[in-house]
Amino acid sequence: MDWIAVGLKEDVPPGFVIPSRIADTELAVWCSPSGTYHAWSDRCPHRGMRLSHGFVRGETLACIYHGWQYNEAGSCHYIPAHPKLTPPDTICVPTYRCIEAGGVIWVSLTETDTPLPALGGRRTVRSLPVSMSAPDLAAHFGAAGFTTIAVVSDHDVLLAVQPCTDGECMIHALAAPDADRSAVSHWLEDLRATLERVPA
């Protein structure tokens, strides 16, 4: 897998952190006040608390459990219980490449030179869960892969698919710039109902 959509920009504004996942990898996706997006392993190195339960403090992400703060590189730079201590470089959170483009937050779990998927000028509409695996979703539409799937409809929809579990995925939908968002949203609900009726 190269670039995978994990959310929409409008759902993770500056100062917010959300949980997300790509298959077996649990993520904390957050946006600093400067507007930079990050995707990290969703575990604090200290006691294993989910960092997605934490909070953004300036250009750092702080764990909600003991308040350990990690800078944008994922390195611990402040421990409230030991304010004069300079944390060792070994205390760091695994980080992944994360880029926002076209209103979509993209993550790559591995180093890649692959360009981001082309969105064809479409604009984001919404995200929704679907009770179907990402490969099965791609197969349903006859697509070669599931990263993005263009669906022929009145709204020129593009589905950026996020694999979550063996039986679940997230669809991050985009549509033509002049499409009515409400109409597309209803169309997506109907699409989900159709997909979830498909025999496994």
Given for the second form:
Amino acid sequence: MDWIAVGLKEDVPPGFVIPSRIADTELAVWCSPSGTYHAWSDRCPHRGMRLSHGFVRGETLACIYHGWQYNEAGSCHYIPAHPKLTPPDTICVPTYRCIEAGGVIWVSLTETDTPLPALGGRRTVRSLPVSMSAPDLAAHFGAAGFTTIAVVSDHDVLLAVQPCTDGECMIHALAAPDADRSAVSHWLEDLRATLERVPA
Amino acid sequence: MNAAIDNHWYPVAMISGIDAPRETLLLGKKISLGRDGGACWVKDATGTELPTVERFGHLWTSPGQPNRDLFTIPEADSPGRRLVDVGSVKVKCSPLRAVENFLDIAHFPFVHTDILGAEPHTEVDRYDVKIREEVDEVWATKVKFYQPQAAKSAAGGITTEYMYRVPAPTCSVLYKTCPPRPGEWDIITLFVQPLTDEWCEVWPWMALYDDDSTMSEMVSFQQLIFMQDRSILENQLPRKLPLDPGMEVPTQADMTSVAYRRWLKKIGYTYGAQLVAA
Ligand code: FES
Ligand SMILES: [Fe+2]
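Alongside the form predicted alone that was just displayed, please also present the structure of the form predicted in complex with the partner chain.
Below is the whole assembly, all chains and molecules, this chain first.
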């Protein structure tokens, strides 16, 4: 499986956690105070609460329901109801490969040797939800896959596509550093209108 | 038809709130209810009358043949208590998840911060839990917890003592230290109407000793607490309550929830439950 963009760096500053997903896999994506990004299964092993509702404390992610804290490896290391207890190693959250590069947060659901996509020095512009599946979007542009799709138009744009639920995806758009960001942003909205066949 | 599920009493309305006839759901099926003069009625989708009981300010019914009376709370009848209909909150979760959350104290510092709990007072001491076979109820006793504002009537932080009772699969009664009257218990209940197996209407009801707060202050206090709980309940995965061990990880603080799940399994109450084998 390839790297998938699950969000932009600017949407997850250090100390924040957000919900995201890759198709049916729901994720809690968070950034530690020291700036390391993590993508975990969005479910606390204790009582199933979404970890994306939790809070970052030090280099740990804590669940909002009972405050269980998970270290950067996803292992539970503190249970507030039992402060003297050392939790067993078996209590851990499934974690995924997660790296921030070029302002994009990339996740791979499986171990991978695939290098991160080349961004050609482009910078992130914005994210935009689109009512079209990721494979259909790739097919529309005649691209082999949807990890990144280079689009030649008035702008030199790269689309990193995140598959969401059936028939939905999120486009994370990048453009050359000197691009007119608001022009690119308008171009993206026009693109969405075309893709969704809704009159602009 | 599943007798283990149908033969229970379920809350379906607050009596003071019944005016015109209306429809609601019970266990995924449409029912209607209303009042003729003094007496309340409930009918199923075919127009057949269902049995009713009016108790604790609420109207109760059953789609089956309950093999015992609706439980009672004798302590609630003692004079001087104020009976508070809190109203209802609809929650998108299994009715069993709603009850289990009500039985849980370890979440107080994180979900009801600075009201029912506060860090660093997070420790949950060992308490007693039992399935009382003679009455077929789950009981937790000697539950103690430090609370910054245990009730509307509490002046400051106190260590509160709790007893929890599960007298029916979708109902729980909490007996709680009463700040103005040491030695007596305040009573707070959670009556849950299973609309479907992943959607419920929660009817809290209280019998309190509190001579100072107004009715609306007591109601808003409790509603605030339930709104906080709802933000949790609608974000637990799966929405149904896993009855088999393995899917979730309990600790000693969760002994009440463990006993509740075990009891549900024992009595075959699977509505709103997730079974591994399913
Ligand atoms: S559900 Fe996460 S700590 Fe309890
Ligand atoms: Fe709560």
